[in-house]
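A single chain comes next, written as structure tokens; it is the form predicted on its own.
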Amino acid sequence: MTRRVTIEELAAWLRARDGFALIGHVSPDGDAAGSCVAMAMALQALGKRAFVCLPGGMPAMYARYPGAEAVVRPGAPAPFAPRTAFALDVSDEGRLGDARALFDGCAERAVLDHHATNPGFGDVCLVDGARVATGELALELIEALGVPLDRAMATWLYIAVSTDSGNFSFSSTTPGTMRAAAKLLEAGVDVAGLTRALYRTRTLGKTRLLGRVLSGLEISEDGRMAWARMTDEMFAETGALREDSDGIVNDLLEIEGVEFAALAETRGAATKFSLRSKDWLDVAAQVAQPLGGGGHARAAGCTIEAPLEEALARVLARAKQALGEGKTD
């Protein structure tokens, strides 16, 4: 059974515990890996052994910052066979991929989150839908720790909240996100370096991404919905890579008028939803939920095992339902 715990209890649990293998969720983005490698770095000034397993591997954007080159795939040899591992921004145990196996295998299991949508799972857990990312979390956790943070751990936990905040934009930062940035900056961040990186550059390949998938949007009649398709052909033919995915959705969501944004993509014999709303639309518990899915209220996704388009009209017609229903004030 799943003991759900606070800072300090969890603090206190991995300062009693070492072999530590940290686990981010598939498709990772800032989030994941920001929040995984800081930790990462926060228990080995402990003197404990840890290492970083990101299903997918880590994102190339990320692959210039220090610690980056250390971090495996699943099923890839480790360091060393871990006997406890740590969940960070892994809303459910199916988000975990091929890293399941992993989590399974280690003796005891911990879980650090920010989705609200997470039910619980592992030995420990601590979630806290309010916090705009687990790298808020992971900050406390640290500070918790006693560790001192440094530079570099500072820099990963920027790229966490940072991303996922919307660079400070989202409805979901609050006074205790700016505060936590502000402690990164203390220690040390470039933050017009990270900014130039992270929001103002962008590959040929994703730019190339970025037009097809545009070209090729949807607007449904009342103009509260917008929706398009990423396909296998659309990466091979713009020589962009599946992370160069990660925020074109809010492209969608950016056209006046428009409520719901979808982005569907092909993965194998399924489809990857991105989830986006405005205002009052809460998609992950109206849309992402029943699909199987989950998320935040104007952030969520959702995988269908069905074909592009068959899964496609039965996200948007659970989001039309959603829409017809009304605003909730």
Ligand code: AMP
Contents of the next structure:
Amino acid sequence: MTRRVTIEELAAWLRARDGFALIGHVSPDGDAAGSCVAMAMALQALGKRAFVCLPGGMPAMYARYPGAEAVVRPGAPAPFAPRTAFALDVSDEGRLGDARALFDGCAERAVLDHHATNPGFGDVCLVDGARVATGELALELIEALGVPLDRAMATWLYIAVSTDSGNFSFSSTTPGTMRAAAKLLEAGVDVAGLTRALYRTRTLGKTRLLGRVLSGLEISEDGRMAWARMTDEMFAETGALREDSDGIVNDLLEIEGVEFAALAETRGAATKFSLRSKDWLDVAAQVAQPLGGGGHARAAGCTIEAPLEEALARVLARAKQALGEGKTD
Ligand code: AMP
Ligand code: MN
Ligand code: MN
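Structure of the form predicted together with ligand AMP (previous: the form predicted on its own):
Next comes the full complex, this chain leading.
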């Protein structure tokens, strides 16, 4: 049974334990990576042993920030045998991917997350769907632990909060998000440097991939749904990395009049979807969840065990129905 806890209770739970494995989700993003690394640093500041494990490893775009070098992949040698698992930004056990054995193998397990679709797992669990990023919760937890924020920790938390909020632009951004950002700036975050690196710089491979994906864009007759495909050949031909798919779906959503955007990506025998809505459609509840996925109201995803065209047809049918049902809120 999972026990729901407050930030203070989670801090007390962590303070009483040691030997931590901090674990993020498959295809780790800035929030998963940033929340895990900052939390490892905070636990280490308390004199505890902690390491970060990310399924697939640290994304290349964050590899330059101090602390990234210590991150391990599932199955790789860990610095010690952990006894306490702590999953951050992981919306359900399936999203642990290859790190599931590490999580399950620990004597005790905690979960901190901001996905409203999270059913709750682990021994202790805190899910707050009103937060823009797990990094916002991680900052509060670090404060509750009494650990002073240093620049390295603040940089990782800024990566977490800024990436999940679309650089403080999505509707999920709250006054609390801005207050968290202010604290991170006070701790010395280089906003100009991070903004340039994270939002104003693209590898040549990703730029070419973007061109390929957008040139294959399709749109529904009523102009409310836009979708595109991303295949293995596109990655091979452009030299883009898998993580470069991050954010491309937003370019589809930016088309005038589009309410729903989907990016379909081949992943072995399965197809992975990035789903977005602009104004009112709840893509997590109305599209992703019925297809076995999850996420947030305006940004969600799912993986369907079927070839791309077949899987895409199912996603578009679901979205078309949801759009047809109209606004409910
Ligand atoms: P992405 O399009 O990969 O950036 O994902 C958007 C949001 O949907 C993120 O919050 C993810 O955590 C969530 N998400 C993506 N794929 C899945 C999945 N298969 N199951 C549950 N949540 C997902
Ligand atoms: Mn995430
Ligand atoms: Mn997140």
